[in-house]
Every structure is written in structure tokens, then in C-alpha cells.
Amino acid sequence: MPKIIISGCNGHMGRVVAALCEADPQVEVVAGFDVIGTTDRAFPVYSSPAQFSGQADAVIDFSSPAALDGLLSFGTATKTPLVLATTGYSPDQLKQIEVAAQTVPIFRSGNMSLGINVLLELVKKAAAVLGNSCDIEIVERHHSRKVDAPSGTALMIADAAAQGCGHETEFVFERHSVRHPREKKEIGISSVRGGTIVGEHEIIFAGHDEVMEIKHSAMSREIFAQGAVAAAKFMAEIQIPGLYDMSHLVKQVM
């Protein structure tokens, strides 16, 4: 049986990856990393990684940006793998992040959802066929609060897309300011904010006399942590070194 450590187990999506693995027979949460320190949790909790003097098979981290040092530094120290699920790093934690993955496993992805990832080979494949008889246009909804746009994964779905179309492609965001004929090379990419939308991501390719459309809708934010642990029991297997993504869990499913 895997033991977990969940890195920011004080927060709503450490909370909730905690409760998901409450209930999974399949896992064990051996401790909590979190800044704030002891609370009333059913397992131990650190302030900082380097207290912690157990063994785990993996980490999660659903904490922030601000906490990838002291966890790069338990990792590579104790060869756990780590389950990046924080989003917002810097070019240079990214280094990082490719430096440590020398010396031990890491599992980062922009989304955790499964969902998403299994999408993402869907449009490829997609795009592979009908790449150059179809326009291709993404459509991602988060709710009002949301502050970037487009999307972190209404990228990642336009690079999957171009990566299958195989030609030449450029995206177009905020199409009210171009006064011409859509180019054949164009991805375009609209957002929309409003409401409590968790978020929705929309692909249509439009071609001739026909459209077909792509489309995932996150009704809550625990999906993201079924992904998260999803990935926890992948890496605990994973003893080689190396930059992980969902392909890697996607491929076992598909």
C-alpha cells in the first residue's frame, strides 16, 4: 500500500486530496507538510519537509509555488518521488524542476484531471486527420474570479493540437481586433468568465459542411485531486528518475 505525504494538507484541495484518501483502502497518508504546522488532522503534520524523518512512496503538493525548495531539497534527499500538482512556477523553478527530476522522479502536470489528459490525446488524434481540412477553435469558461486568461489548459489544448496538425500554426487570441479573412494556420482561443464555472474546455474543429466538437466540463474541483492521487500510486511504482506527465498515466488507461 502506498504511503502519502500531502504538501499544503491544510488547504481546500490538500483537504480535499486528504479525504480521497480517507476513503481509498488502496492508500495511507503518512503525514502533512504545511506552513501553518499541527492542526487537527488525522495524521502528523510539518511545518517544513525537513522535519519529517519517515518514508514515503510519494509526495502531493497542492501548495504553492513559494514551497518547491524545501520539497525539491526532500526529494532529491530522499529519493521520493514527488506529484507537482502547484501551478504558477517561474522559468526558473521549472529549471529546477528539470535539474531534480535527474536524481529523482517528479510527476508535474499544468491540469490533473484525467479527463483532460485523456482529451488532450484525443485532439492530437484529431488533429492529425483533420488538421488541414478544419478550422480549429478553443473555447474555455471559468468562473468570475479567474484572473488569467486564456487558460493554463486551454494552451496545453492548443499545443496538442498543433503538435497533431503537423503544419505550420499560430494562435490567435481576442479575434475583435483582427480585420481579416481567418488564415488556415490559425488556432484560435476565447475565454469567458462569469459565475462559479469550475471550468469547461471546448474544441471545435469546423470544416466543410461539417463540425465536430470536443468538450470537458469540471463540475467541482475534486477531480483534480482523483488525478492527483491517480498520479501518487503511478510514481510510488516509479524508481527511474525522470520528468513525468498525465501521458505517462494516460497511456496506462488508454
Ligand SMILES: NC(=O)c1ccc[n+]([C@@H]2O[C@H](COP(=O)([O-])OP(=O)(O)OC[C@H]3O[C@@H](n4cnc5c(N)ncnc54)[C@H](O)[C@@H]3O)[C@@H](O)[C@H]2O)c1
The other form holds:
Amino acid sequence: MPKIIISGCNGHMGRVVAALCEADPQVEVVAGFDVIGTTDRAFPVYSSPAQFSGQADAVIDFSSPAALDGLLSFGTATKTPLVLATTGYSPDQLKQIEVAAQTVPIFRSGNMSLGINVLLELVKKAAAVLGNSCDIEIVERHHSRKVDAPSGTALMIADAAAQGCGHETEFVFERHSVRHPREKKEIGISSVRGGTIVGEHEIIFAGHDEVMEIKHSAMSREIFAQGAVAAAKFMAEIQIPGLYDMSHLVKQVM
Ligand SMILES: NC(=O)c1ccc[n+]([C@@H]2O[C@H](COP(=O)([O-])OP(=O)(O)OC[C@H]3O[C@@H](n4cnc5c(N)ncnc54)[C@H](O)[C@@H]3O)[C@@H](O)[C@H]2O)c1
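Now the other one: the form predicted in complex with the named molecule, given that the block above is the form predicted alone.
Complete assembly follows, chain above in first position.
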């Protein structure tokens, strides 16, 4: 049974991951890392990875880019695979992750939802077939508190569509100032903000007399936690250093 460490265990995502693991007989949480101390956890919590002297098969990290140095030192020194779900790394940190991945297996994804990552594969395949005959539009919807638009996931979807098309594409974010008909190379991206929508992404392939739509709706944080736990189980089996992402996991599942 894989032994898991949860980094950022006292945060919103860390608590959801811990609850999922506690209900899963196939994993065991042996420790947590968090700068916030607490006594209400079923496992020991350390304020830094350096304090942990036990053994684990994978670390799931939903914390902060500030935790990266300690995690990479821990991962490379102990050869413990890392699942990095934290977002907001700087370009320098992304390079650090690449370098560390030469020594230890590292899994990183800005969106741990299995559904979104299956959707990326579907979009790529659909765009390869329909890209020449259909116009591709992406509509994303999020809650009213979200500050960035379009969502990073909408951009990942647009990239997947562009890759699948195999011809020149141009992302169009705003149409209000455009006064000409839609061009074939365009991939339109529109954002809706309102209420408490956790996150919806819809990809429309609009052709002559036919429309195909692929849609993903996130209802809760649990989908990200489920993806991270699946990634940790996957990484616990991985012996070869390298950089892994959800596409590796999706290929194994599909
Ligand atoms: N990849 C995904 O699918 C996905 C999904 C949701 C959230 N996230 C990302 O996960 C991260 C955490 O999100 P959250 O909503 O749980 O945040 P949060 O603020 O609720 O929790 C973060 C936790 O990390 C701890 N922490 C902060 N700095 C630390 C450090 N240096 N060392 C150890 N622990 C530290 C905090 O004390 C806190 O308990 C964010 O970067 C968020 O964007 C990713």
C-alpha cells in the first residue's frame, strides 16, 4: 500500500486530500507538511520536510511555491516521487523542477482533474478531425470572485485544440472591437463570471449544419484531490526519474 505525505495538509486542498486518503484502503497517510501547526490530524505534521525521517512512496503537494525548495531537497535526497499540484511557480522554479526531475520522478499539473485532462485528449483528437471543417470556440464559466480571465484551463484547452488542428491558429479573446467575419484560423475564447460556479469549460466545434460540444463541469475541490491521489498511486510505482503530468495518467486509464 503506497505511503503518502500531504504537503500543505492543513489548507483547503490538503484537508480534502487527507479525507479522501482516510476513506481509501489503498493508501496510507504517514505524515503531513505544513507551516501552520495543528493537533487535529490523524498523522504527524512537520513544519518542514527536513524534519521527517521516515519513509514514503510519494508526496502530494497543495501548498505554496514557497515550499518548493524544501520539497525538491527532500525528494532528491530520499528519492521520494513528488506530485506537485501547487500553482504559481516562477519560470526559475519551473527550471528547478526540471533539473530535480533528472534525479527523482516528479508529477506536475496545474489542473489535477482527471476529467479535464481526458477532455484535453478528446479535444486534440476532435480538432485533428474537425479542425479544417469546423470553427472552434471555447466558453468558460467561473464564480464571481475569480480575478483572472480567461482561466488557465481554457488556455490549456485552446493549446490542445491548436495542436490537434495542425494548421496555423490564432486565439481571439475579445470580439466586441472586431468588425469582420470570423476567420477560419481563429479559436475563440469567452469568459463568463457569476455566482458560485466552481468551473465549467465548453468546447464547441461548429460546422456546416452540425455542431459538436464537449463540456466539463467541476462541482467541488474533490475532483482535484481525486486526481492528485490517483497521480500519487501512479508515481509510487514509477522508478524512472523524469517529469510526468496528467497525460501520462490519462494514457494509462484510457
Ligand atoms: N493543480 C490543481 O488542480 C489545483 C487545484 C486546486 C488548488 N491548487 C493549488 O494548490 C495550492 C493550495 O491551494 P489551497 O486552496 O489548498 O490553499 P490554502 O491556502 O488553503 O492551503 C495552503 C496550505 O499550504 C500551507 N503552506 C504554505 N506555505 C507553505 C510552506 N512553505 N511549506 C508548507 N506548507 C505551506 C499553508 O499553511 C496552508 O495550510 C494553490 O497553489 C492552488 O492554486 C491546484
